[in-house]
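Shown next as structure tokens: one chain only, the form predicted alone.
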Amino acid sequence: MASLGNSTNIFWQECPVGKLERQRLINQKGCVVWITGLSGSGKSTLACSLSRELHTKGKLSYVLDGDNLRHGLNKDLGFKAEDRAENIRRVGEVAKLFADAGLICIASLISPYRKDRDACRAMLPDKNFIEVFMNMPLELCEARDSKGLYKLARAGKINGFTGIDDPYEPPLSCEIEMQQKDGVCPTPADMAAQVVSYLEEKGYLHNQ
């Protein structure tokens, strides 16, 4: 079978109708705000956070949680590091496709290769992705443990299982970080709240 990716045969197709256009009509600018930690660091809670504020404000998201493409999108996909590659690569396409459309994609994800992330920055032009790093120490991540994964892979019932026994690259350069506080968690809306204004100052709530 002749892979798609070699192919001289394919074209790409203009409309008439472009992101220019799609951003005037709902009145803000595209982009993906790409939130990456460890299983259990809030990267779900502060997405839906985000959407809903976002969403308050008139402003129109679109929240791709890495679990629930796992269900449709990746479910083909296990977790060795090639299907992990791939498994970002594809929501790299697709958040580029919203962003593209105008919207503001959250994409949820460990996403633990920095390589990986950053071939998904790479996808956008004029610096429209948004790294959001959740910067929580693994004794938090691991004492939450709200899906009971990580007494799982304590126990060898899961293999290369992120922060035990396979790595992540934290960002060199996010655009923004969330940590503790003195020990404390900055709460969801406090941490969508910081996003907002992030998106706020650089302009993408607007349209002008």
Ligand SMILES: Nc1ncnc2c1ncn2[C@@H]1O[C@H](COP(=O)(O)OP(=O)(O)O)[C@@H](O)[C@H]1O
Given for the second form:
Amino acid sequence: MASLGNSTNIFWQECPVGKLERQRLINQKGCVVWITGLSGSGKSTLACSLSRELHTKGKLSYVLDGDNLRHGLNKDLGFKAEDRAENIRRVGEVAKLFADAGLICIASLISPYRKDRDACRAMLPDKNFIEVFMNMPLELCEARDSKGLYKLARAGKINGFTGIDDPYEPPLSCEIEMQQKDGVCPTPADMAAQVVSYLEEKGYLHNQ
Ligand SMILES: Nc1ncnc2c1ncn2[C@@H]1O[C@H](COP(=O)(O)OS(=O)(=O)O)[C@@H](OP(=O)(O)O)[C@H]1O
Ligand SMILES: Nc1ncnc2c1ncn2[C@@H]1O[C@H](COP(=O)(O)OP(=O)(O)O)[C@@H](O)[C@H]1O
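Okay, that one was the form predicted alone. Can I see the form predicted together with the named molecule too?
Below, the chain from earlier opens the complete complex, with every other chain and molecule after it.
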């Protein structure tokens, strides 16, 4: 039974085809890989590389990218804390549906607030929420500045930019952490391989 919101007189409808049957059909287990980190930390790059790697292995995945969803589902939302919270909540709900469909759902959003990410984790049954922290220094993200947004934020032309004049709360405990080693960032392929190994080890890539 799903929890009720503001609506009344609504009823949960069970469908005879369930998650276990769908998972058996595609020989994998649904879950959410939630990638969090600063703008420019490599979230989208990892999401795409991971999705490609899974596809090559014959596993179905789908990427929910914060930037992309803000063009549609979340186009009414801005970047103040309440809007970010609603953004994360909606994407969490959509990710939960994809996981229930049996897919490996890769959500890639800054998701700066711990409580918003933890609320998404709490939505997922059976620990099927795998948090990946892109722990890259602000200096690296800012040096990349692939969209020129840090430059605008430093010039005061964007207010409330994460890492500059808006907070980012790193996870206290996450399943996977990506970091530079000796000042070198792992390649996207290496990072994707690390996530794939985790999924293998935890049994998400098979249905036994
Ligand atoms: N003020 C501010 N702060 C942070 N980011 C900003 C801002 N304004 C625009 N952008 C662009 O929006 C992208 C982040 O969207 P998200 O939905 O992932 O953000 S959040 O999770 O709701 O915080 C982010 O994309 P990424 O660079 O891929 O992270 C930016 O391109
Ligand atoms: N592992 C990496 N090694 C080198 N460059 C990277 C890596 N990951 C991402 N980049 C580059 O950094 C920039 C930002 O990456 P992106 O995936 O868009 O970050 P985010 O989605 O977190 O904003 C892009 O130009 C991308 O090519």
